[in-house]
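The data below hold one chain only, encoded as structure tokens and taken in the form predicted alone.
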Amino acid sequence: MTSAASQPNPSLAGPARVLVVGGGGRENALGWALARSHGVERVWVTPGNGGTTELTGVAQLTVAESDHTGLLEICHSEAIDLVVVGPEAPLAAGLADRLRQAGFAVFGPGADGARLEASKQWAKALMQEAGVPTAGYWPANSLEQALTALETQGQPLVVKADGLAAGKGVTVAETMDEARAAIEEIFAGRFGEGEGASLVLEERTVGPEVSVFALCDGERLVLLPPAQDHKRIGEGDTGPNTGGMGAYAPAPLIDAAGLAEVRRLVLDPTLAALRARGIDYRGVIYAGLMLTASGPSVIEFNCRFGDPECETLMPLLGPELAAVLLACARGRLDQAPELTIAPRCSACVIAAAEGYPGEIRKGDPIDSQLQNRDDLQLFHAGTRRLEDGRCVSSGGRVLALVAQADDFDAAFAQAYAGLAQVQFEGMTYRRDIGHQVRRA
């Protein structure tokens, strides 16, 4: 069990109409458990999936994220009481900011919050200044600049694009070849900044990976259980990277007093070090760490929730989310109610399409005998509805498979079962998923 703060407000009870805004794994979580929260009446997504209309309590919009004077329309003419944002691409170009200048509770912080995640070289300059144990890097906004970064360190760096990149803008080089080659990769526009590229390199760590995310409201945070993720395409962690082919929660190489470690040296520097900025910043501070043995080390930040770790993470939360978030958006965590966690383990495997992370496969129909249950869920991502109502594949991950159950052996036992109650054609993914923690 977490707590958020100990004496709850009544005008802080919980909003009742929410808008989501995404079409991911990520949204169709959201909408799912807010929806499932007290005091929820409706909860609409946009422009959401395949799956969206599929979920108790939640009505589908069509306006794309990207449109912030659509979204505003929506939230007038809807009366929304809060907006929670999604992907980071409108939480960067000031979606946020927006909203609130309007007047709307919006959990997901303003343009100026979100560079946690939307400039590498702003966030690694940050956690220098406010002490957060990261690895050394060495900022390049030149092709020259980086290569002559790179001879002078005389050993493979940590290649990151310095803006956005949708989770593909990062080379863990073996060589100094493949350096070069992720340098120049960058610096020829394939993340599309073109002549404003910029970059950070990065000495190498070692160590297991872990998600941990506190929910902020400028002053104070609570934290959620921690996760991990599983990346490579293959199994045995093989193959490139992805966004995510599955992930647990609560991940134990992180116990109770390692939390308040990470929250002790990283996320409470953090967000004293964003307020210093005069930055006031709601929503989730999402910290990738790696355990090393000198203690946890931050490999990036992200200002949303991680996609899969939040379809793993959901459905632990308890019914008081909807609140909570609100009390973050209207900067009153402290007069929140308690958030509950449930004392279970949470197992996700992504089904993805043919092809991916490269070039996939489209518009295959989705055949699923399922039926969601409290214990088991199905949340789509790359998926779309036809006019004829067909629900076909239409992204690189395509839906999300989670359960929950007393021990990781029964979750993934019950979640790999249930994706044998889903097919379409093509349909990939990877069966040692939670591999860390099985031990059938």
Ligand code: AMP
Contents of the next structure:
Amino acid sequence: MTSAASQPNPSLAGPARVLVVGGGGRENALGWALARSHGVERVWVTPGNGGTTELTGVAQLTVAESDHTGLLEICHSEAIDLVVVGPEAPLAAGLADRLRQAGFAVFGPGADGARLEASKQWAKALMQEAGVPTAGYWPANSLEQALTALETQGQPLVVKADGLAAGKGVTVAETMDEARAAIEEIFAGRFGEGEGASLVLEERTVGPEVSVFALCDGERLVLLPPAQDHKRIGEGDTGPNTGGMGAYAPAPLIDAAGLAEVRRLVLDPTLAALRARGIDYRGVIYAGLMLTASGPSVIEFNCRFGDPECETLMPLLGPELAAVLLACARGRLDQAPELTIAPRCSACVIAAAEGYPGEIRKGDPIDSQLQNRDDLQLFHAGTRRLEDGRCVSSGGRVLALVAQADDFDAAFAQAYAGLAQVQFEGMTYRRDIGHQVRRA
Ligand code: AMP
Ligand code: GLY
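So that was the form predicted alone. Now I'd like the form predicted in complex with ligand AMP, please.
Below is the whole assembly, all chains and molecules, this chain first.
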């Protein structure tokens, strides 16, 4: 690892005009990092949030991520050199294909590659074909087929809805009844398709979970440091699943040799299998891994950066980021500058709205005394700015407080001290984020 250069180097020039699509904490962090990248003249974020309106070098637009025609118009009117698509839904709906057909460079896979996340059956078949380690599975396309597979296995399996389910499509069943209920719910149309629904049943695996991100140009890839998310709402990793309540990186669960092994066993063969299917995958492959007693096993693939892993990782990346993403978008990672990674520890804590992940309260003014520093970032997620300029909460995960230091104790101390300077009515957060790596 080399440390991030602080002096701009014109020979590493990136794209001058960058568009980031999305409105969460992930896109706030991407906009912030890209605006600091070499060679970037201006960044547009759409639809953004209450934080992206305040970022230096960033302009906010109001076009929704689902409005592909509106997004294409921005690319033309602002002469965009690079589009970075944050969320999975527009990728699965073919946004990257549409913009590429019009001649724009896009970091994000087409609808074909986005199936890695959008269809669990498809992703499992690809993994099996490529010999990627993952739990054994049984696909099912009808209620009867699913129940028969469950009874034949005779143990409560993991039940996964096939399509995008906003993080709510997975049940790790403890009992046969729970597994049956989860299967019935999927075929009753809970995730939108009713009788046309499909799912996979999976063997249960055990071990710590870690997220690994590969930036791909269709043929080559570069890895980011591993990050660990905290999915449960409650301290001690209890209670319902959320989008993620905090993260840290680099996760020491995987050292340099372990990361090289993950590349060899998981990411290289996955990218090769995509190519073998004629898919030119230019974007992030997010491997959600479980480190089992017999080695890493893929729990899921996503076709985008994780959130809050992205907020955690961006401050560690050097100013070559825009040039690297552009090189991926052009299929020329071989011509990209090396992405420098600061040898520091990054800690991220999410402040959520009261009630999250259930019914949430919204519209509470955000009160922040926090001063921006090089090693402390307040990224907005579910916030919006009112016409009078005030910023209010508007979603479940409201803010991400991220800090970097030489060790995790110091990084988390800084992140929590920063959080103490930010308030909104009903703000909740976990106090034990990073318990795996903190001594204090
Ligand atoms: P997802 O909604 O796909 O992020 O999955 C939610 C969570 O379900 C994962 O983070 C894991 O904790 C758990 N999970 C998924 N697949 C398995 C599996 N095969 N064995 C055990 N736990 C799993
Ligand atoms: N942090 C988990 C995800 O982005 O899916």
